Each structure stands twice: as C-alpha cells, then as structure tokens.
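Given next, in structure tokens, is a single chain: the form predicted alone.
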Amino acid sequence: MSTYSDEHKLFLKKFKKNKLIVNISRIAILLIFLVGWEIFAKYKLINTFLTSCPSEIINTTISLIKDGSLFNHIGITLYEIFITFIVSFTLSMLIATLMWIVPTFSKIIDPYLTVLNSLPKVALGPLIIIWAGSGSKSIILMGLLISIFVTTINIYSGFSSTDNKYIILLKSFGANRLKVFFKVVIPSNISNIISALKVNISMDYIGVVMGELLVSKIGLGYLIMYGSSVFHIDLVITSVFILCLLSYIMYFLVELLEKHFKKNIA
C-alpha cells in the first residue's frame, strides 16, 4: 500500500514529466542542429571548407583513431585538465576558507583577487613560457591563472551570503569562527560549492586549451592550432566537438555528485 498522498503523487508525476520534457528537448535541439547542418552542407547552402559538417567530423575522428593519435591527444589534454582542476579547486577552497575565518585577510586580499582576475592571462603567455618552460607545466600554470581567481571569488561570495541567524545562534553558545565555519557555513554552501566546481571545470578547459594553443606539440589544443595553420577546418571542428563532449562528461559527473550530496542532506 502506497504511503504517498494524492497531492504528492501528482507532484511526482509532474516532476517526472517535466524532467522527461527537458531531456527530450535537449536531445532534440542537438539532433535538429546536426541534421540541419548536414543538410545545409549536402545541398551546398554553406561552404563546408569553412564550416565542415557532421559527416566530415565523423570521418576525421575515424581517421585520427586509425592513425593512433586521437587517444594520445585526448589523454594529454585530460591529464592537464585533471591536474589543473584538482589544484585550482583545492587552492580556491583554502583561500576562500581563510578569507572567511580571518576577515582581516579577506579585506587585504580582496582587491588583489579582483585585479588579478581581470588581467588578460593570454598576454602573460610569453612570461609563463619563460617561467615554466614550453611543456605541460606552463599549460597547467595558464589553467590555474584563469580558473583559481574566479573559483575563489565564487566560493567566498557563497560563504559570505550564509544566513546570519545560524551563525549568531552558534556564537551565542560560545562557538568560535572555525567551528561556525564547519558546522554552519560549509553545510549551507554545498550547492554553492558544487556550482563553483562547474565553473571551475569550464575555466580549466579554457585555460588548458589556451595553454596548448600557445606552447603544446600534443593535445586537443594543439590539433586546433595545427588544423587552423593548414586550413584543415575538419580537424579544428572535430577537436572542438571532442572538447565539448569531454566537458559535458565532467559536468555530468559533477551533477551526479550534486545529486548524491542533496540526497544525503535530505
């Protein structure tokens, strides 16, 4: 016998229906775009030399798999993104935590975060190459410079927006700022931290690909640069599509993590 009320059953039914509509719409938009693109290319309504087309992207992907280079390029890019992701998020959490626990430190560092975040990181490319060499170190450093300031600002903004009533309540029982942080601020900001993870993923991809465009001889960023230099647009767009796919997979994994935390909290 069901323990759910009729209103609850109706809510669950509407929720499932809405979720189905969202998923179908997402897939439909992608399919319409790809099919339309292929039709436009087939009937010469667009210049495939400049825009490529889905069938050519598939052929290019197969060609890269056959010559054994695709997974090597993907592996290097994923390695650089993974290292950047772990280091940047860890540092961002540590800095944001210190900023909340020590307000004076926050007042000192806040303007520097804003200024450094606004710097055009690409302009620092030559310096980064001089400092870290022309290998993975410089690519990871570029990724860190692009992602760490944005992620720190986002996490700290969430910490600062924590409901003050709970903080005052704990302080009335004699809790210090460190205890308040772990008992109230962190639990209240799980969603904000997950959102920061999503932002961090996109920033890491941007930073690593920009770094590969500057110095790499391997990786998806290198394929984009090489394809552009020889006017091999199929290779460029294939690499971009693979990056989009990898980014979505990481985004999906973070969404699963978010659902796990929400389920446990509930």
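Please read these numbers as outputs of a predicted model, since none were measured by experiment. Numbering follows the first chain given and starts at 1. In this text, rigid core is short for the largest set of C-alphas that superpose within 1.5 Å between two forms. Compared with the form predicted together with its partner chain:
- With a cut-off of 2 Å and the rigid core superposed, Trp37 has a Cα displacement that reaches or exceeds the cut-off between these two forms.
- The Cα position of Ile57 differs by 2 Å or more between these two forms after fitting on the rigid core.
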Second form
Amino acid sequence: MSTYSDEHKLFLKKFKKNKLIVNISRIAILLIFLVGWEIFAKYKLINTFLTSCPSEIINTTISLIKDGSLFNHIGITLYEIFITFIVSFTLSMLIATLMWIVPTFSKIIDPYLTVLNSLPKVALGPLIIIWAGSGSKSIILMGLLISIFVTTINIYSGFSSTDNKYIILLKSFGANRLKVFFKVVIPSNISNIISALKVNISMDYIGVVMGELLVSKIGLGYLIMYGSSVFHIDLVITSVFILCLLSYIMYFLVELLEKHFKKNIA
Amino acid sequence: MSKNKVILSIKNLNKIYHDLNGELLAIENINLDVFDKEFVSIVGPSGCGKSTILSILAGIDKEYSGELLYDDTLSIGYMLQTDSLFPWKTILDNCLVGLEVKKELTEESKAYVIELLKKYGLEEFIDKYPNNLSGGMRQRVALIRTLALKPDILLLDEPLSALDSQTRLSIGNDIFQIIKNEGKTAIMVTHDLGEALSTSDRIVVLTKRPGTVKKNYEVDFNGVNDPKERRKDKMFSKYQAEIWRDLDVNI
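Target state, the form predicted together with its partner chain; input state, the form predicted alone:
Now the full complex is given, and it begins with the chain already shown.
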C-alpha cells in the first residue's frame, strides 16, 4: 500500500478531493433548499398554508410516529411494492425466457406487448377498482400493469442481443436452444437483468403509489390523497418527503445488490 | 505423402440459402474425400461458400442436399473464427464447456484437458479469466476447448483471422504443431494462401459463387512439414503464384 509512486498519490488525492466536492455540494443543495424554505416561511414571504415548511414537516412526522400510523402506512406501501416486485419480475423473466426459446411466440405477442406497454395504465384505474375492489389487490394489480410490460421488453431485448458467436459455439457442441439459453444467454445477460430489475423496482413503486392515490384506505399514497382532500398540506408534503426517502433507500439497496452480483460474477 | 484411408467423404453437396427476396445457390456439387491425418485447406474467393461447408460438416447447418459419409463413431470438432471464450468463466471452465454440453464431463476428461493446458504452456492461466490473455493465447485455449472432445476431424474456420499479422505466424505454427502432435485430421478454411501453403497437405480451390471444387493441389515440399521452413522454401512462391492464378480474383 505504501509503495505507490508520488504520481499515484496525487491521483488518489485528486480523486478524494473531487468526491468530497460532490458530497458537500449534494448536502449543501438540500440544506440551502430546506433552510431557505424555513426562512421564507418564518418571515411570511410564502403562505405556509399552501406550501408548508420544514419545521411543520418535522412536527407532522413526529405526530404521525406518536399515533403509530406512520409505520403502518409505510409498511403497507412497502409490502405492496414487495409483492408487486416479486410477481412482476418473476412473470417478466418467464415471458422473456419463453420469447427467446420460442421465437415464433415472441413474434406473435410483439404487437400486444408494444400496445400494452405504451397504454397509459392509469386509464385502467376505474376498471381495476370495479374488478379487484379497493384494497391491496387492486393496488398490486396496478403496480403489475405498470411494471410488467416494460420489464419484459427490457429483459427480452437483452436476451435477443446475445452475441451470436457464443450461440454458434454451443450449437457446434450440439446444444439445443434450451441449453444455449442457460449456458450462454443467462450468464451473458446478468448486467442486463440487473438493470431490468432496477427499472422494475422503480416502476413497481410508481404503480403502487399511483394505485394508492386512486383507491386505498391506507398507505403513503392514501396519506397524500387524504391530506389534499382535507387541505392538510403539511401531511401531503410530509408524505412526499417520506416517499423521497424510501426511493433513496431502495436505490441504495439495489446498488448494493448490483455490487454484490458483479463481485461474484466478474 | 502416403495416403491413409478416407475418413470423410462429401458427395454432391449443395446448399441453397432462402429469403423472401429469393434464393441463392451458395455451393454446388461439392465432392471431396478427406484422408485420415490429412491437413486440407479450402481456399476460394470471398463469398464462395467456404465457411458454409464447415458449418454443414459441423452439424450447425442442417439444411442441405447431398451426402456426408463418415463412420458413426467419428467425432468432429469445430474451431470458430473468433475464440468466443466466455468472459465469465475461467480458462479451465471455458475448456470444459464442450464436455459439459455433451455431458461427457468426468474426472478423466477434466484431467485430459488440464494435461493439454499444461502441455501447451497455459498452466499458469488455468484459473485466470480470458481477459488476462493475449489474442494468441486465447486462440490456443479455443483450440484446446475443441480438442477436449477428442475429435477425429478438426474444422478450422479462418482460425487466425482475428489476430495481428505477427501473432498469426507464431500462433499459426503453434496450432499446426498441436494438431500434428495430437494426430488429428484437419479441414481449414482460409483466405490466406500463405497460411494454407505453410500448413496443408492439400489445398482445395473453390470457384466463385456458387462454389464448386475447381482444383485440388497436392502440396509437397519434399517432406518438409514445418510451417516456418516451408515459408522459406523456393517452391512456396511457385505454388502461391499458381494457386493465385486459379483463384481468379478480379480486383
């Protein structure tokens, strides 16, 4: 470790300095935004009834924690995201696999996938309520509809761009399509699958919160809906902040997963 | 060279490619006998169907007309233009891929592969990944992956074309020596006449598309088989000029 050349030490120093600048700037932006917001609110430069303010957000959060409902809402939302993720990702993998192994099948369903993918799923909201009621079931269904098509398309496009030379090699050993799939297509697509997984999680998140906005009686989306209907803006903005925090945590976890995978494979 | 017995016989081989715009006769009426332990090169103008013949022989392309006569017990190994090593597998695991697919992976066959790797100077790379190897070494690994299945006939599809010219010469030598050492029959497709001349017992010249056999050259350097020595031989350029004329390349 101590035998690096001066040049390399300089490089490391530069790298660290750059990282520090990035991190400090990130935190500074957030702080300036929050502090500015609070000051504007304090001197009545903005109407806190419409915009709320950081101190109110903290108060609201504390009271939500005290009456025990906060973790209940977060828990329900996370649970719905989790179920949506498991079902949606499994189904997407299965469909994409079938599409690759049976090319005719992929040709047949291609237009359906394209149309369903670009269809604004919110338009199905009323139908979903009628079919699946107003509970978790319809929220998960909404999440599924929003995430499954785009994930399937992503995974399949990775599969179909597998380097042909590997496929020919396996064929020269007499491998059938199923074998080619497991020996070549899957291992050469690990990073594609992980990026599809990332897209899938954020789509599940969007879908579930959207579903909650439409139908639910519990969850963070419900909290936003309820807050706005009684003009309790503090509650709305608090919920939005918690959603931000959750998406950051999820991003962080997926990042961790990606690193773990890459280390074990490469 | 004294002729061994014929181990592979191609009779009236035709191949037509179809697409919506029509059909294309790629090769027409190819007849070729390959003798045991012979090194045959197939040369011809580009697009004459050289590689098509190999992919038919390798069993990758199953749509053709004509006959391929060989013993059922004969096994055929195919070495592609690119090394196609899996970047996610170690050198050893890459060499075992064929055995895995054919369900022939045993302690014994694995030991054989390790022995080959040791024999041909790749021992220290057994647990390394392909990105640690030079292009020439990767090509040697690809050859060992093919040899792992103990093929009687090796099909080489421009095995050196992905290498730079300097590596080509030395790896060309290596690969030739390995094939001779292991006592294999080889059919090589190449567009490099020098490569064909320095390695082969016989050179088959194909015509322009649709490819058919134009001429068979028995290449004899008075018993000299070493590629480097052959390249220095005065007969080398004589053969080269003669075959070049036959190739009829209009530039």
